[in-house]
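The chain below stands alone and is given in structure tokens; this is the form predicted on its own.
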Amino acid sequence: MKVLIVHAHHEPNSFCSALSQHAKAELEKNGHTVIFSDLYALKFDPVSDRRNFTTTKDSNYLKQQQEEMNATANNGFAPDLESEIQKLEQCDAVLFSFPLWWFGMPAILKGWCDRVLAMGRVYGGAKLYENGIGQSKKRAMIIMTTGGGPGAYDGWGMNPAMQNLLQPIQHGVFWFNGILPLEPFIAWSPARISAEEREQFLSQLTVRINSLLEEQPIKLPPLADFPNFGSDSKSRYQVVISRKSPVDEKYKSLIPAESQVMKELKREGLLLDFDMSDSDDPEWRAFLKMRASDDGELKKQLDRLPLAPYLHFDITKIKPVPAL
């Protein structure tokens, strides 16, 4: 396998940094391939402008779009550019390897895909989503370091919650490309940690990177359910769940195996979002979002919950309202 590492820290000996060095050497103990992009050596430029291209569509009016077109046309991207759109074409699974800057990438790293993805060469007409470049194949990962903790990010922080930060990269410049996402490796906050909670990242890192082949990656849908580019083609239901009967040492022993199927729920892009009240309210509920083509697929994703038996699921079935 060949795998594609774009590194953003200008500190070589940052934990970032070691991060992205770590997941080098581990994968190519394994065996693969690694093409490693350190931005800041490189010095690569993330302003977009007309030194993307040797070639000029329309001198007068520079419009990106356009003069990528026809750069991909007539051979015409500047050398680092050509350069970096070779690695990603050429790769199995690309590495995204930053820190977390004002709630997204690094300016050197968000130039670069700004410059590299560019159409007609890495997406446009047919080439988006599961027919992108990736075709469903490629697959992607974040390896990202914080200043805050997970409390911070965790959607009841003074911070946004961060699967949604990430929605720009895993959403719409990966699975945008047809790139598979993977769940994100994130070492909270390592310059207020001991080294030896450091060095439990680098393992846990190592884990992740020997099963990159392996993982499952996050489902995010088809471009093809959202004929012309409308409203989804699946519906969404909100589901309200209350327990049928008390809580019993049964109960409570299932519930480790109903936590994993809900995360799968998740990574298959059937569940949308979940809320619960606290779990020895005696009125307690739990609040589902999700997604399903009709009643009958709704119901059997519910039925896959080890505790279906004892609940109680009160189905709506939603539809799209205009922004507020």
The other form holds:
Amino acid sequence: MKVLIVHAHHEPNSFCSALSQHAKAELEKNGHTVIFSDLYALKFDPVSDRRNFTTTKDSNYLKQQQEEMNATANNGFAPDLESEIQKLEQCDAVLFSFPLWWFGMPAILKGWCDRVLAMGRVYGGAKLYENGIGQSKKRAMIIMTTGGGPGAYDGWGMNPAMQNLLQPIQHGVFWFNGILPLEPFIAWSPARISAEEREQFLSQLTVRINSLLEEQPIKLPPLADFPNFGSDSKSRYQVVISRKSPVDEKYKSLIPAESQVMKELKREGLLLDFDMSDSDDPEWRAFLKMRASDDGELKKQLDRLPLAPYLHFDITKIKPVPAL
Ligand code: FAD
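Show the form predicted in complex with flavin-adenine dinucleotide, please, because up to now only the form predicted on its own has appeared in this conversation.
So here's everything in the complex, that chain up top.
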């Protein structure tokens, strides 16, 4: 397998750089070929303008996507772009390695996306989502370091949920191009933890790298579900769950398996949102937003929950409304 690592940290001795080098070494140990794009070492220019091209379609008005189509037809990408595009075309998997900056990727990596993901050559026309350059075969993983800890990004902290912050990459860059996104690997606050804890992150990364090919990707909806680029053809449901009887020992023993199935439903794109009241609340409720083809499929998914026999499901089909 050929793996492209796009690395964006300016300090070679940083922990972020150590993670990317560790990923490279592990992949090579497993017999894979690694193409390593160290963007700072390459002095990669993130500014997208006419320097992207050796050809010109319209010298009076720069319309990037039009110039990209023209460059695609006339072999007109600047050598630094051509080289990166070829790396992307040839790889089976891509890893983005970066520190979280201003809730997103550093400008040099954003510039790589802005310039390398060129219309015509990489995406556009029929080349989108499952039909994109990744063809639902290439896979991708984010390897990221942060300043803040997980509690600040779990959806209840002061910052937005990390899953939402990473959507522009997971959905907008990877899946938009047919590249299957894997769970991100996040080394939280490496500058504020012990050397042993950093070692643990490196060991955890070894495990993730070794299962890079087998891991189940996060399932995001295919373009086929949205006829003519319109609304979702699948239905959305609000499910309010209550307990049929008080919690007993058997119920408690099933909670870990229940959490596991919930995680699977989320990864499979069937569970869109989830909240619940305090487990000790006598009026305990859980609130699920689900996506399913029809009522039958929804019930089938809910029946996967190990606790289903103990629960009552109050199901409402939700009408699509414009985003607020
Ligand atoms: P480093 O400080 O480089 O490394 C931590 C420690 O690991 C160092 O002591 C280093 O010596 C040690 N180390 C290096 N190699 C190894 C090794 N092999 N084994 C063990 N230890 C090793 N954070 C947020 O949470 N949200 C934001 O929005 C955000 N925005 C930012 C914007 C900017 C412009 C900047 C500069 C920072 C921002 N940060 C933010 C913080 C940033 O995400 C963190 O500083 C960064 O991710 C920490 O990772 P690092 O690799 O740079 O750590």
